[in-house]
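Okay, so here's just one chain, in structure tokens, the form predicted on its own.
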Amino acid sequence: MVADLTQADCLRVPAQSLEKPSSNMEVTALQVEQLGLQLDGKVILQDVSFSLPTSGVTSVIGPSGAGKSSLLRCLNGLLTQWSGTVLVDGADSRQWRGGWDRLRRHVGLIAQKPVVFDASIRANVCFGIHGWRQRRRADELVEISLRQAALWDEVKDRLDAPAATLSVGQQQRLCIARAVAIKPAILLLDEPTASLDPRSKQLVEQSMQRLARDIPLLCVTHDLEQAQRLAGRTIFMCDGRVIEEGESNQLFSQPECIETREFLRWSVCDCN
């Protein structure tokens, strides 16, 4: 049926109705409803609903300008301007206990340019663990939070060395380092790889795959072949919309709507 549907339905026809719901769907950790934003006059995301699992990578692709980076920054409370519902392990984002600040706590943000703070690498996992220095875990958590991005073997003898004297690729995994160490329930990582070299990218990837097991991920990225690596679900996004979304395997083998077609072949997008 959905195969014959105009670029025109497509637009019209939400992307959860474009296929059938898969099991494991039936318990979100994240749920978007009509989730809109409007910066200086502009429409930046419209109508924008669908859900995580409970688990699992979730990529988001599409042109730039669709709005991917901005749906994060609504997702954790960054923008908090939006129109629409939000739900987080079943609670109202807006009347999250403790406030935006402490929904950040629960649904983290990796940056696509790290940010590592003036101090050792140790603090810097450590950042936002208060009394971490009295813990008598303090170690345990660093490395478990090091292994967890795939840096712990590069670092383990230097711990109270710089941050910045690190790479640029062991800055960004020291990044999720510092995430996963206060324990977020959900993961979104805008474009976590753009600026790194192939192997940097690789263990970056192994890290999200590990940490997937256990907490659902949400990744922005504009490389198509990572989207399909990552496997679990892929959104495609346009003009502020979702087009469609699936399972990555469905959706780059046999897309259903032109938009998503054209943009897996081109890597262009008319939406308008």
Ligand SMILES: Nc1ncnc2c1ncn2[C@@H]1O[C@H](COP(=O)(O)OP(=O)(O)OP(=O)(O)O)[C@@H](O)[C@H]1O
Given for the second form:
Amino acid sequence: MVADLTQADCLRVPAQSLEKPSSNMEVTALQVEQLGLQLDGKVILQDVSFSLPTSGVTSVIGPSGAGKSSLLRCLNGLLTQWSGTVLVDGADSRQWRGGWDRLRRHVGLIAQKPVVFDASIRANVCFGIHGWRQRRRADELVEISLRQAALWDEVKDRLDAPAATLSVGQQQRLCIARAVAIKPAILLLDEPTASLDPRSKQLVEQSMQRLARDIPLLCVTHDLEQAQRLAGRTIFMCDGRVIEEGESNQLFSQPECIETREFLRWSVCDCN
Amino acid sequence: MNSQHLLARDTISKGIVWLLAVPALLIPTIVLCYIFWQAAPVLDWGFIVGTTDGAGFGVSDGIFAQLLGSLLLAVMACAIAAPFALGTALYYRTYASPRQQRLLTAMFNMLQGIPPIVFGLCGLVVLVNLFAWGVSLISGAVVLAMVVLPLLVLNTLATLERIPHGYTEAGMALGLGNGAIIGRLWLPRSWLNLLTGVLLAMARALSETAPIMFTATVFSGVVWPDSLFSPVTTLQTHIFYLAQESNDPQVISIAWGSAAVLVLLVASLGVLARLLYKLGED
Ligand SMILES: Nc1ncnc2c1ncn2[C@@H]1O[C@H](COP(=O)(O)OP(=O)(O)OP(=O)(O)O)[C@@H](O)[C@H]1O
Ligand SMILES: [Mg+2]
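Can I get the form predicted in complex with this ligand as well, since the one above is the form predicted on its own?
And the full complex, kicking off with our chain again.
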């Protein structure tokens, strides 16, 4: 196992420095090196390395079961049994000051399945804010966050209604609002538009792009057109590995790997 | 032909299940009816709110003091046990390693299997004699707390287990620490179910006789205990003493009356617990 890793290491480093000569000097918001993950003895992720620039959208595409959600869960510390290194703003995420809780406030995650808390819509948006006084005085923040999630117009008249009365698509946007309300420095999104209609999808994409001007976004999506629309960079994952990574328009128009080409054309990946 | 055959088999298996189930339903019903039948002559409002001075060997007056004593012991036992049970269950869910979790589960399952009289004996030796608390309310409450603790812990664990993992995870993803997860997610969501557990534990404490017999109760002469260190009288032990000591049919019918009140008390706790549980579900 150890021998394997070092071997991969040797192969990997020159390749990377050829690809992006400046990446070692430039400050990256998130740098993942040789991330590996095993759950119940099953390899979920292996040798995943990539980095996020300080702003802009990076899309993650790949077939179901490729380990995309697991990757996001490793990055914000919901899973901690991974191996390798994750540098967040240059600091090791395992040695993050204040521990995993603090890291999770810094690296926000919007999960694949929307889960709202048994509370009002308003309380849901403020849920992550520290201190009940701050939560009570957060009206402005609630509005901004809900607007960012393209939900404000639909719920502005019933902020005190239970969040469970919202539709699934609205709940998904509520989860986005809840995550942006604590102002994370990096935002991970797991299929944020999966259960949205075209109109809300468009609104959410717009606000993602607005957010991406200031902070880096890592967005898992099954919608290849969305990945193209979001521009930025794209990472193609299959079977727990990063197969190809590059500028979105480059990757979609001239994919280098045969697996990527197959996936883009037929949505299948046969990478072992 | 074939379907008829199946139908016949179905009828036979139904019959067998019925035959086995009927005694289990019938016997408790008969027992209950019998208790109330026997209790009927003495059961009235005066019986419940009256107090006996002990002079007439419990024959005269009512069982108010016993009722109070029983409730007091049960409430105190739960008040003592509940915080520890909650703490243990929360520790189990948050900080305990898998090995500690296995150990805790095994321990509380084992504790639940210990006969309550053993706790009574320990209480007698340690609390009553060693700590010199005497036969008192506090000794009985602590012993009963020990008896109901495993029940409460296992109930609390089951309640916490029903909180979906995704719910907790959504809180964690917002950077909430363990304290906030417990205080703002778990407790608001499950306090009704936790209260259900406490009521069931109270019902259990009300049904226990052996552990309080030589740690907390006297036969009579007490209405309201002066302090934590005074003995009490309870319905359970009242029934025991009356039934054991007397041949007088009127005394026996007072025992039946006490039994009926105790049954009603436990049953109403059960119904209340059920209602709360239903409330907590939706
Ligand atoms: N807790 C777990 N224990 C064991 N295996 C798991 C666990 N969670 C995920 N897996 C496995 O990890 C693999 C990757 O799962 P993951 O959810 O990351 O895929 P995904 O790329 O997000 O798929 P999808 O696009 O369908 O959401 C799957 O094979 C899954 O069975
Ligand atoms: Mg997924």
